[in-house]
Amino acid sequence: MANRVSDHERHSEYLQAMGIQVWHQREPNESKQPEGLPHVAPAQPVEAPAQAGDDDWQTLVDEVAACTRCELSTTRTQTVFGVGDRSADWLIIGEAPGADEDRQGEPFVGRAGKLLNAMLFAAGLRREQVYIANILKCRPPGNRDPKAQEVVHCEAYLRRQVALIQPKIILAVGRIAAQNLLKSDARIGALRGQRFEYADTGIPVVATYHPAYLLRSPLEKRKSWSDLQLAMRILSQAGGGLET
């Protein structure tokens, strides 16, 4: 009969795919971790509360689904709304579907969708703990960068996310996400690394690199584990579920 594998060596195997040495204890000690890591609480199963706010939900899930405001409208295959745990400490909000999310509906998956879990499973999460969400709901043609107005029309449906989500922290992925957010236009490699708040909400906003960009560029995988440290840090202060 087949081994199972457990969390202990997933763990490990997604940190090797994101580039962090992995040190192996001859006699193993689950109170102790590698040195540099924080230490991450284990995983707990969600479960889904019964929420006052889902005809809220509901309601922006059918304006999202119907709307017009912008030419993308057109040619989307359908609208991507978002996806995981309404009431989630983490949000991750990325760029705009692609033609995987265009067909499926659902925000990061493929390659990319693949190394953002293996990120959030190193970081002690998995992805039904945590909700994403993009700045666009449709897929720009050809997967460009989205225009300044589609981002417009598509901000105060984000907003709504937000207040319903209330999460104790954004991480922001990739270059067009940080800068939406922001509202800044630094490089990516300028915003990564510090800590922000989101609009008016004080909530945090950590900003790291796509993992679309991580798969063709996997020597900068240390740097967003480094994010992902700080993101883990400030969530630790504020009273969230990590332990330093």
Contents of the next structure:
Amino acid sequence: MANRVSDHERHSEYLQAMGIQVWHQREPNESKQPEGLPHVAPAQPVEAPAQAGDDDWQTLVDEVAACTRCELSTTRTQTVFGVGDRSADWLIIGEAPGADEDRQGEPFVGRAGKLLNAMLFAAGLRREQVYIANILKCRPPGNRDPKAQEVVHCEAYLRRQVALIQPKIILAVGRIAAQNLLKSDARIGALRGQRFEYADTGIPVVATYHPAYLLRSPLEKRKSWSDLQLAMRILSQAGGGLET
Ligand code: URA
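Provide the structure of the form predicted in complex with ligand URA, given the form predicted on its own shown above.
And the full complex, kicking off with our chain again.
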């Protein structure tokens, strides 16, 4: 109990970490706390268990590293496979590597990545406790949007990655991730805040704003917090979450 971080504290941490002013209850009757905050226990270190699918995982890693299915293979520094706990409950999927990620070989290591870490922290998760990947494994030059053919080529890798990880929830960050995972051309504002499923897997998907967008549009951060809460609720209803 002594260790339990209250939902209010966690929310404040999130807003602070995201660089926006923490709310203070100025009027006793004014209740602007988002509804239905789930109780989430503090993050526990996750032991890395022996991975049942090591061979398949390594096969996939090697295939991706050697991939020449599209022209991005000619401009990338390296492929960016993903990072984190291979048996995580949470799979975070972004768009594609940017310049920093292309250089370092790891997703979400730039400014947007720092904000993503803060969002995860607010949900009681450390970066190492989730798995982070992208729709594309290679950087589109100039950070242009992924082309349809590039997505199609990379999709097979992502599907195999999802099958190996078997996450309990997928958080799609940003329009490109959401539209491609959900096979929709709706705007991110229309896709966020709802429960979808990934392809035929039954794995729940929640879409939210991309942290790079949140850096430009800080007022939307509150909506992304509510999306995270939705994802936490879905996970705890499915019997997952940090208590287990
Ligand atoms: N933006 C993304 O969508 N993915 C990354 O890995 C980095 C920035």
